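Next up: just one chain, as structure tokens, the form predicted alone.
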Amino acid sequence: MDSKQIEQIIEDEGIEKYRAEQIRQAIFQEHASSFNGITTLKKDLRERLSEKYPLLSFELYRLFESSDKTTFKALLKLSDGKIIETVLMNPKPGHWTTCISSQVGCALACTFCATGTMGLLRNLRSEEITDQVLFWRQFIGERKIAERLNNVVYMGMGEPFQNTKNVFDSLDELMNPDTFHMGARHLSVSTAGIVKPIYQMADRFPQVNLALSLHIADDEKRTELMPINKAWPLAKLAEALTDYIEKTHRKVFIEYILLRDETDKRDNAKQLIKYLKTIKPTHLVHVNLIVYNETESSHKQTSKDHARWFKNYLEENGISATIRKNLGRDIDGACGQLVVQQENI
């Protein structure tokens, strides 16, 4: 459900226009799960709308909860029967973040990512993207596990910048003061490195956070891990990120996955430092180090001690870095694990 659909329902059903605000308030602020729960509407109207218009563009297929109750993963069945995944995480007390999908599957075939094994089935519509946020808002309200959802990250299934129109439309909706009313700085978009939308995002959404999945600073090896690098090599990415920083004056986040004996060696760290210093100003570049979550690929996980060494080495050489806290491993909800078995789709 989004602002456009509410306007269409008001028009199609001949409802008084002032009712639109009552509906928006109930759905987006009070987290009603159906029109039947909007008590400001007359009973017969509630029943009619509830029968005709579901508030979500999908239904819950399965829900998983981590043993420490810091992570929830939902499998959502779309209207055409396809399945997507979305995750709700509690990385620190009082803060809840959702990782949402922008496509069913992914076409990029990054060798370390489970979603890439699916291939691309289709793009998600803007409403299907924002409904993931609405779903978790309803979930938080029903479970009473938090006061609110703090952050939204486009880092689930799919490459957001291969679905730019719907992703950008969904960002507009999430920032719409009449509906989701989220601040731009609470939204983040992660890309594997499609250049043109980086320039577009700098112009259209200068306050939304940008993350680049880099993972290695060597063109030949990056192309092996991420075939997309062949079309948009490292030099092109550096130009786009420098332009982004010049226009927005915002920090850029570099996602770097630590694969044992592949991306975690001293030479890899030196290459990364050299590369990041070509992005100006370098103090606005921050590296998120990710300890790999092993899937069915041949890649192996680096040790936590070695990850700490890698982080310290970057910092000693002037690069800001953190090690991302991996949540939801026991429910396959962590980075690189979002995948749905083909028989479920």
Given for the second form:
Amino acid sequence: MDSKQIEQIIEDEGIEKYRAEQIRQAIFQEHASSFNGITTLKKDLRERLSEKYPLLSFELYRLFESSDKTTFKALLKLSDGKIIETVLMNPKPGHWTTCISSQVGCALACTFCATGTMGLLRNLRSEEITDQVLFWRQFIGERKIAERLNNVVYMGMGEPFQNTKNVFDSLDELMNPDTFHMGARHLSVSTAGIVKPIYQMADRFPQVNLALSLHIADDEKRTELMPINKAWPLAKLAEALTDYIEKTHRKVFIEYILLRDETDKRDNAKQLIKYLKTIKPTHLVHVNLIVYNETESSHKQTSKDHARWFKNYLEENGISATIRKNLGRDIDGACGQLVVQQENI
Ligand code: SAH
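Complement to the form predicted alone: the form predicted together with ligand SAH:
Next comes the full complex, and the chain you just saw is listed first.
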């Protein structure tokens, strides 16, 4: 459910216009789970709407909960039977982040990524993207596990910038004061590196956080890991990020998976530092080091000690870096893992 669909329902059903506000309030602030729960509406109207219009464009298919209760993962069945996944995380007390999908599957075929093995099945509509946030808001409300959901990251299945129109529409909706009412700085979009939408983000969404999945700073090796690098090589990405920083004065986040003996060596660190210094001003570049969640692929994860060494090496050379906390390992927190397994059952 989103603002456009509510307007459509009001029109189609001949409901008085002032009811729109009551409906939005109940769905987005009070987290009603169906039209039946909107008690400000008359009973017969409520029942009629409830039968015709589900609030979510998918059904919960399976829910997984990590043993420490810091991560929840949901598989959602879309109206055409396809399945996507979305994750809710509690990285620190009082903070709740959801990781949402932008496509069913993904066309990019990065060798380390489970979603990549599925290929692209289809793009998600804007409503299917924002409904994932609505789903977790309802979940949080029902379980009374938190006051509110703080952050949304587009780091689930899919490449947001190969579904740019719907992703941009979904960002507008998440920031819409009548519905989701989230602050731009609480939203983050992560891309494997498609240049044109990076320029568009700087103009249209300067306050939304931007992350680039870099993973290695060598064109030849990056093309092996991430074939999209052939179309948009490192130099083009550095230009786009420099433009982004110039226009927005915001930090950019560089995602870097430490793959044992592939991306975690001293030479890799040196190359990374050299490359990041071509993005100006470099103090607005922040590296998130990711410990790899091993999948069916042949890539291996780095040890914690070695990750700390890599982080310190970057910092000694003037690059700010953090090691991303890894949540939900016991429920296969990594991108696309569960849907892929589901298909193998
Ligand atoms: N296509 C977008 C967003 C989806 S992936 C992108 O590439 O940024 C979100 C992040 O998870 C990316 O940085 C991706 O490289 C990373 N990722 C994928 N598989 C992973 C795994 N098995 N372990 C850790 N990170 C993974």
